[in-house]
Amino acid sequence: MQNMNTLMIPEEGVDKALLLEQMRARREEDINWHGHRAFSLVFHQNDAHAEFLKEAHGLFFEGNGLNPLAFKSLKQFEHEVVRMTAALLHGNERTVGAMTSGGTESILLAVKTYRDHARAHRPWIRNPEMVVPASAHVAFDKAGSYFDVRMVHAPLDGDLRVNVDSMRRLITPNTIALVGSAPCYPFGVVDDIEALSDLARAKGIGLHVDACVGGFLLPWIERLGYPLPPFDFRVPGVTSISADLHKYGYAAKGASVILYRGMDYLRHQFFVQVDWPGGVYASPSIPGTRPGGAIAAAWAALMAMGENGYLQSAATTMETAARFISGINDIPGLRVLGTPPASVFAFTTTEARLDCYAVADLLALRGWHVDRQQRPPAIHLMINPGHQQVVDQYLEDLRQAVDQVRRHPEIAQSGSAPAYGLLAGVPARRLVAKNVLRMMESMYGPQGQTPNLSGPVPWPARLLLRLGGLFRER
């Protein structure tokens, strides 16, 4: 076998069935989402659905978004997926937007609008600042660091809520936009869009509301009776929403929608350069190359579900949410944080001798990917209609974690629970993140090395491989 370090390409090529079925016994080793023992990273319709979607994908595998001129077609799905989305969440004939690859690039470009627009309105602004609720998905930190914005995280409430008041104090001549989510990842509440609006336009600047999450779910929900405190463009100081197609909207990854309550705002997203010698260069998004298939088969989704779907789709997927919350709630020791309105949300526990992190791995040797959280130590869930397949084995798999961990609390300083506890209670913050950073390092060097957790591996690995919260979902 040859070394990692001298893998090359095969002199001559592989068989092709073969190599599916190399590719196929690989696949095996990841997550069973098509199982339902996932509550993250995919959002599974049905199998028919998702078939539907690969043949849509697949006639346009080979399309390239990045020349609207040369691929008419993608453009006309682009312009119509935004016009549908507009409409969903409220806009009007003035609403624009463009297509991304996913909620990260959405947040990104929202970011790198934002700081733009100042630029041109306020350019006396040399150190541009966002206020973030401290619940705010890690993009916009990961957005300022690439465009140089600083994010300024306020508080929460003991809702769980981005508290309006520190918003307020945290606003300074620097800033250029406040954020809103709806819901928050880590959370699943709503934070007060109204309010935050409210305080934007006193301020004249705009506000951002990531929906990433629901941005294909909550309008569904109010419209099912669930009640809901407007968060789209119908609250007058929303300028911009972040909307993932491939969330709730149930298309293929990478599908997400970035819109502005006008082109005043937009044309500071695009790039153009008329002095390169290959020529004029216009996009409207960070990548070049825009793969065409995942803006063909957002288009097939939204067709293809139509409002009943979604809605048939939403009810299913709050009923079983609301199954998960009654039983977790109902199982001493755990508590579902906040209220949350959707079925995104996060349980903790309540006694100080039930190790939340013990509860999670002993889920994880049950079968179940769990994704895990800090401040305060939690486990978060994602519902999907098929997880209402698996609600009542969930719910007895949890009730016996949560018994045995009861009754042997030693099982805490054993497998990653210490090491869960040891990240979460680090002051040093640096160190955890030196020790993130050595691990991408070794995932994404020569080696390529993902370490074994079942093996004798140093913690810090061990524990970021496992943390759910390493890889948030976008």
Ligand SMILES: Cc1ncc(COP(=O)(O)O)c(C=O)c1O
Second form
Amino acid sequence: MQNMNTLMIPEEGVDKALLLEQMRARREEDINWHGHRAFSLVFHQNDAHAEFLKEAHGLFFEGNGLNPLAFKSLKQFEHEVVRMTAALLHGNERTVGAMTSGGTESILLAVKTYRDHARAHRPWIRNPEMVVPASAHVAFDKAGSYFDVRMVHAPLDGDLRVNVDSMRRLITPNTIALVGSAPCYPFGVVDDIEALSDLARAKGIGLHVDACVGGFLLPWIERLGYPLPPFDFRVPGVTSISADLHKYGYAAKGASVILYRGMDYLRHQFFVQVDWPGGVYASPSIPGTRPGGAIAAAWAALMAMGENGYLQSAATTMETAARFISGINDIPGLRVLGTPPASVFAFTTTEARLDCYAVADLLALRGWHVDRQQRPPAIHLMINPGHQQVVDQYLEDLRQAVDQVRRHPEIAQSGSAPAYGLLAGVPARRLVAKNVLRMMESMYGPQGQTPNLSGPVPWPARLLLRLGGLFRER
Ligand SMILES: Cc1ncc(COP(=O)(O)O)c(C=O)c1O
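For comparison with the form predicted alone, kindly provide the form predicted together with the ligand.
All chains and molecules follow, beginning with the one already shown.
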């Protein structure tokens, strides 16, 4: 194997057919999303839709949305995507927004926008804060650390929605905005957006709704007749919404929308520099170069799916999610957390001898890509239409995994279960953070090491145990 430290661009270009072959071979190591064995990272409508998206993407593969005057086509696509999204989420003619590269960028921009809006309208705030549910996406913490806005986490109620009274108590004169999720990633529940709206209006501050997952899902399930309280611009205190096209919008990756109730907010998102020797520069979002393919494919996805396509897809997704949820709840020792209204949820174990991470390990051994959570230990799923083909298999494998762990609780002492248990159980979170950072350094260091979580001594356990096993709780 070539020493990665000295890996160089080949002097002569390699045969393209050979390269494609090598690239296909490397894909073999990736998760088996195409066999519907993964429940995150890939949102797949169907193969024909994906082929169409690739073609649409390819048409604008070299286009650059950085300069809307140079690429009028891309500007028009973006405008139409924003207008269609605003209409779907009950905006009006004053609703404005922009396309971004994904949910995280939309959230980063919302936080920056609220910060700069507050700087303009409430300049006495020196240390801005936002109050966010404990279940809010971690991108808010990332934004807080990037833009120096303190994220204050409000606890959840028993139903896993944010506790609105706590949120009220956490508001201070430094609070610039509130956040609610529709739905949140960890549990798939939708916060009480109407109550948060009342609170935000009473305090005269903004309310961002993170509908990265739900923006292109909840409107359809509502139209299908599922009960769902309003979460979008119908709620008067909602001042911005993030909605990801590359999730349930079934667009190509690199596409989300950030919307604001009016230009009074959006203008604080923009960046303008007129003194640069390179010329007058203005940009609506974080990147400079904006890949044309993602913008064009997002437009193509909305147009090709159409309302009826999305409704049909949402119906299949909901029926499939219901089969998963009732099947999981029917397995003794398992329970779906909260009452998720859509197709995103997590489940946990309800017996001390049933280690959730051991169940996860056994599912992984059966070829499933498992997303493990903490607080509480849980397994997370986001359902796509294709999962209808694997419900029975998944439930059968899950039932067997649970039986096996019940009969052999010592399974929790091997595989990656002790590492996850350890990580979740360590009270000294800074210690965990320090070790995760070390892992990042080795992944992005010159050797580019990929950690192996399922080896005999998994990396986090090794790192933590090396520190004396102080926190071995299990
Ligand atoms: C609720 C929520 N918000 C934001 C994000 C971040 O989106 P992205 O991964 O596209 O940056 C996610 C991702 O799953 C999410 O579930």
